[in-house]
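Below, in structure tokens: the form predicted alone, a single chain.
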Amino acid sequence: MITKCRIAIVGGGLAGTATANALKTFGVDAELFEAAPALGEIGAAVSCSPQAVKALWGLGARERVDAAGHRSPGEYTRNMQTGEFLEFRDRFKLAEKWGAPYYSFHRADLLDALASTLLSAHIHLGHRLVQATQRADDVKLVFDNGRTVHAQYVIGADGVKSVLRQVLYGDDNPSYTGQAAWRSLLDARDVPEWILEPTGQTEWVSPGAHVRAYYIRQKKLVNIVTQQDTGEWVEESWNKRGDPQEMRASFANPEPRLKALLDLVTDCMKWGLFARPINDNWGNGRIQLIGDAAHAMVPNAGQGACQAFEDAYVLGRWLSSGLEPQEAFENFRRVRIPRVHGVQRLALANLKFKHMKDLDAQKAALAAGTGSMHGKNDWLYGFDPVAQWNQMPVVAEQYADPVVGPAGSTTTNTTTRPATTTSPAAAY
């Protein structure tokens, strides 16, 4: 069977939903496919920091987004062994300042809130991409239901194993980190509230490792995600099964809290961290990729979907432009890609603030002002999508690319985007 359309999205998840979503609210015609046979998040929880909350908000679903999402008030950072409070993130504070709440979704309630607001006939489920093809005037897709589509412009949703990727960059893999998660999800009515006393989301951080958990589905569940060093191989998967005592036993001497919380644990998930490395390989031609697919990072300053919402509104914006949609994906390439290696930089500095193996320094760096991300990044939380979207971004120097300016010298610079590659294996 062989179709034609205007522009394909491949790839259901979050990205491509409310890719799928930006384009029905902007008039642009779009075609959605998917490789499950229904849409569903693997994973349990997601967070969503103001400005991407202004991004799902201008995709067309606010009410169906606000009614999903659960408020965070802050997060508590406590020592992992002796309980000692380090730091409160106050995300109240941050939702004024910025116009916007701190939100944390059940992935699979945002998911149902996205594809609530597209059309059935545009969702085509149970197709799996096996193989593209860019050609002159189109791109032809081939699904493993022996389906056929001509598009003549792709955009890739398709996550971090990302099918259309390949096909533009070869073995274009996202690397190992070293680093390992576990997750685990509580019905909220067996958690003692003592635990996460006092806000309802604390971080227990130690060398090497930090756990967090907070309540999603508006205080029904207690989402627990973990990370930690390791020098042993773990295999990137969403839904690989844990050994609940093996998750517990990585976490050596915890304090009563957190101890109390991990003995309630009886089923989790495993699954090594992988991240893409900070470069340009974002799409060509007439292929575009988003999200995970062009950016996947790591998960240490809560940006991975969101960035994925700021990319969804963004590039909306400009195939609703008048633009060719060619000269759409360059300038939305053009804006996007120094941001979101701002961020990619970010997470990684991050990820090393929360696994310091020296405490006190730890702590100075908390007294100082100098260690957490939060509170500090105008930049980040400051950034408005809807007013924005053309703009070229602000990025805090320390995460801006480098450029390379008169005579060989080394500058940093946040409106020009340099052809830069960093593997984020290397920061560790």
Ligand SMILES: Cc1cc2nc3c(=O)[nH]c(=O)nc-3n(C[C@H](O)[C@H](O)[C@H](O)COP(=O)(O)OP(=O)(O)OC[C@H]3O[C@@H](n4cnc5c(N)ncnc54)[C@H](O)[C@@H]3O)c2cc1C
Contents of the next structure:
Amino acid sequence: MITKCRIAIVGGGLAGTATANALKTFGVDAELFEAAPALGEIGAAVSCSPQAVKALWGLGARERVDAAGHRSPGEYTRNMQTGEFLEFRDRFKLAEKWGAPYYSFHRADLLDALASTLLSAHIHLGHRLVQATQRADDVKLVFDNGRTVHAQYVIGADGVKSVLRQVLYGDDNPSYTGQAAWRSLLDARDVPEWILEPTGQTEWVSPGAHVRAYYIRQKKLVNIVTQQDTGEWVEESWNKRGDPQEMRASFANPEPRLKALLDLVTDCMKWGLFARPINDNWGNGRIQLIGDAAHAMVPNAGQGACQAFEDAYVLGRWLSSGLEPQEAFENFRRVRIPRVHGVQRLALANLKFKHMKDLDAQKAALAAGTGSMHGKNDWLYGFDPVAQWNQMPVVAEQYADPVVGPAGSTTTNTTTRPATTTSPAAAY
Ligand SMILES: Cc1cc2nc3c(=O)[nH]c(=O)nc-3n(C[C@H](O)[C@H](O)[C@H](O)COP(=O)(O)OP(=O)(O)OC[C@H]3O[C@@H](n4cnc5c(N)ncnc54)[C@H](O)[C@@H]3O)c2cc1C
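Hand over the structure of the form predicted together with this ligand; the form predicted alone is what we had up.
Let us now look at the entire complex, which starts with that chain.
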């Protein structure tokens, strides 16, 4: 069967459904094609910082997002072994400063919130893209169920292993970062309050590892997410079951709160973290990549999905601005690439900081306000996608793209960008 459509969104994860919402809200006709038989997300949480909440509000999902999100007053950072207090980030105060809350969601709740208003006639499930050909007047999309769609324009939201990315750039596989993650959800009724006192959100750091735990779903669940340096190669999979005993053994001599928390884990997932070198390969011609398909990053700034929500809003605005879609795509890349490159570098810096081997240096960095990403990143959280969707972003100098001057001198600039090739693994 061959059908036609104007704009095809390939991939119905957080990036794809957010974009479908944005296009619907801004009156742009689009259809969504998802490989899975149903839209769904894994049993885990995702945190969303204020500027990305503004994007979600702006793309037409405010009420549903507010209903699904949990607000924590703030996050404590402690030493993983001694329990020593290291830092408190007051999220209510920061939310006031930035004009929108920090939210933590169960991923499935957020995806439901984004998918619930989309017309079922515009969502095509069980459509795994296997081939795409960019032609003079359209893009031919071939799906594994035998269907062929001729789309005038395509938005690739098909995740870190994007087929559309491969079509455009050949074998450009993400590389293993040397990091493994564990994830688990606990019934909050099983978690004594003293463990996550007093705000219900704690992060434990130690050389080469960190653990975060916080409430989601109106405090009905506690989400645990960890990250550790490991020499061992770990498979990249969203569905690989882990061994709770192995998870506990990954964190040596945990302080009493963390030990009590980890002892409650009976079910967990484990996977390796993969990312690509920072690059400008975000699409060309009739195909635009967004979300992890464009800019998979290490999760240490909590910004992978947040940047996808900004993508969704900004792309929706450009596509409804009256420009031809290819011009809209070019403008989207012009304003988005420098910002996301900055966020990718911040995530790498934050990973390095959280896993520092020298604890005294880590404490000194916290005291000087140079270590933690929080509080010092007005350029990140102060961005307002709704008011600034068509403006060149401001990026802190240490994270901005370098620009090679005429005599080979290097400076930083947010408007001209050479391709950069910082590998996550190498940078770490
Ligand atoms: C441990 C960890 C913690 C994280 N925590 C946070 C956080 O707190 N905050 C945050 O902002 N980000 C976080 N992230 C990052 C965030 O999860 C990702 O950036 C985000 O999920 C990417 O969304 P996406 O829609 O681009 O990709 P995906 O979620 O991978 O979705 C891709 C979709 O495309 C579909 N698909 C794939 N291939 C095809 C195909 N060939 N044809 C059709 N459909 C296809 C898939 O089935 C899927 O539905 C975290 C990541 C990790 C690993």
